[in-house]
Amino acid sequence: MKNLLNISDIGADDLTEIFNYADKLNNELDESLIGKNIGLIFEKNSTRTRLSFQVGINQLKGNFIDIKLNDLNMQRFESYEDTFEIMSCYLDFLVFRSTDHKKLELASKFFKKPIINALSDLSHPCQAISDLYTLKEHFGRLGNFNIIWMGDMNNVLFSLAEVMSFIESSKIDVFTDEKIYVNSHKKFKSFSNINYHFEIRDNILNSADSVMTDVFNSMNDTDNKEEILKKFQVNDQLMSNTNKNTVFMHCLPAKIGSEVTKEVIKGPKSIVLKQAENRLVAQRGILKWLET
C-alpha cells in the first residue's frame, strides 16, 4: 500500500511518476477519483494544502470530507486505533496535517489505506514534491540544482533534503544560526548533499539556483528565533549577489520584513506565486499516483 508520510517513503521511480501525473493531468484533467471518498483532517492552519487538495480532488471528480478530530467520539473514549480503523471503511485515502509526526505513524498503523501528509512538524513532502515540480518547470531540467536556505532548519527544509537526494548533482547550502544547527543537526545527519553555513558567503549566493527561505518561527516553535535569525533575511542587497537567472522561492505564508522584504517577494525574481499555483498541480499528480 502507498503512503506519503514522507519523501524517504518513496523512490526515485515514484516521484517520476507523480511528475508525469502531474504534467498530464495539467494538460487534461480526467475522473481518477470519481467514486473515491478523501478524508482531510487539518489540526493546523492551512491555505494552500487544504485548498489545493480540495480543488484537486473535485476536478478530479472525487468527494472531500472535512473531518475534525475534536467533533469525533476520540474526545470521549474511543481508541485511537477504533478511530482510524473505522475511517477505513468509509474512506478511500486520509490526508492529514498533524502537530505531531508520530500521530501520522500511529494513524497508518490503524488506517488501512493510503495517507498524506499534509504537514507536521517533521516534514512537509506535498511541499517539497511541488518545490521540485516547479524548479523543473522554471529551468527545464531535473538535474544540477544548487539550492540555498536561508534560515531556519525546518520541516520544510528536511522534506526538501530528502527529495533532493534524489536528484542528480544537486546540493543544498543551508545559511543558519550555529545554535539552530546544533539543536537540529541530528535529524538531518544523514544527507550527504547538504552544507552549513553561519555566515554569509557571496560566492556561495552568486552560484544558485533558487533562493528560499520560510517564516523563522513555525507553528510549533516556542522560542522566537527571529532575532537570531534576522542577519539571514533574503532582501535586496542579499539578492543582488546572486546570479541573473537565480529565482526567489517561499512555500509561504510569508511574515513580509522577516525572513524576506515585500521588495524581493514582489520583484522580478520571485516566482512564489508559481510556487503556489504549483501546489495544485503538484497534489493531482500525488493523488493519481495513489489511485493508481
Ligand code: CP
The other form holds:
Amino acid sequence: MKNLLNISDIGADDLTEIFNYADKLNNELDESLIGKNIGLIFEKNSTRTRLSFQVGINQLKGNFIDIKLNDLNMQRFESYEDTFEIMSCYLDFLVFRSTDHKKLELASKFFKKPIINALSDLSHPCQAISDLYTLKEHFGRLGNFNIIWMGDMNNVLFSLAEVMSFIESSKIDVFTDEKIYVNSHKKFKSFSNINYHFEIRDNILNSADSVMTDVFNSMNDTDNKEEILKKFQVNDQLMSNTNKNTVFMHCLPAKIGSEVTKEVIKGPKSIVLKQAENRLVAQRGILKWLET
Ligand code: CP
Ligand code: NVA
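Moving on from the form predicted on its own, please list the structure of the form predicted together with ligand CP.
Full assembly next; the chain just shown is listed first.
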C-alpha cells in the first residue's frame, strides 16, 4: 500500500510517475478520483496545502471531507488507534497535517488506506515534490541543482534534502546558526548532499540556482530563533552576490522583514507565486499516483 509520510516512502520511479501525472493532468483533467472519499485533517493552520488538496480533489471529481479531531468521539473515550481504524472503513485516503510526526506514524499503522503527510514537525514531503517540480519547470532540467538554504533547519529543509537525494549532481548549501546545526544534527545526519556554513560565503552564492528560505520560527516551535538567525535574512545585498539566473524560493507563508525582505520576495528573481501555483499541479500528481 502506498503512503507518503516522508519522501523516503517513495522511490525515484514514483517521483517520475508523480511528475508525469502532474504534467498530464495539467494539460487535461480527468475523473481519476470519481467515487473516492478523502478525509482532510489539519491540526495546524494551512492555506496552500489545504486549498490545493481541496481544489485538486474537486477537479478530479473526488469528494473531500474536513475532519476535526475534536468533534470525534476520541474526545470522549474512544482511542486514537480505534478512531483511525474506524476512519479507514469509510475513507479511501487521508491527508493529515499533524503537530507531531509520531502521531502521524501511529495513525498510519491503524488507518488501513494511504495517508499523505500534509506537513508535520519533521517533514513536508508534498512541498518538496512541488518545489522540485518548480525547479524542473523553471530550469528545464532535473539535475545539477545548486540550492542555497538560509536559516532554520526545519521540516521543509528535511524533505527538500530527501527529494534532492534522488537528483543527480545536486547539493544544498545550508547557512545556519551553529546551535541550530548541533540541535538538528541527529535528524539531518544521514544527508550526504548538504554542506553546512555558519558564516555567509559569497563565492557559494554566486553558483546558486536557487536561494531558498522559510520562516525562522515554524508553527508550534517553542524556541524563538529570529534573533540568532537574523544575519541569514535574504535581502537585496545577499541576492546581489548571486548570478543572473538565480531565483528566490519560499514555500510561504513568509514573515516579511524577518527571513526575507519585501524587495526580494516581490522582486524580479522571486518565483514564489509560481511555487504556490504548482502546489495544485503537484497535489493532483500525488493524488493520481496514490490512486493507481
Ligand atoms: N507552504 C505551505 O504548506 O503553506 P500552508 O501552510 O499555507 O499550507
Ligand atoms: N516550516 C513552516 C512551513 C509552513 C508551510 C512551518 O512548519 O510552520
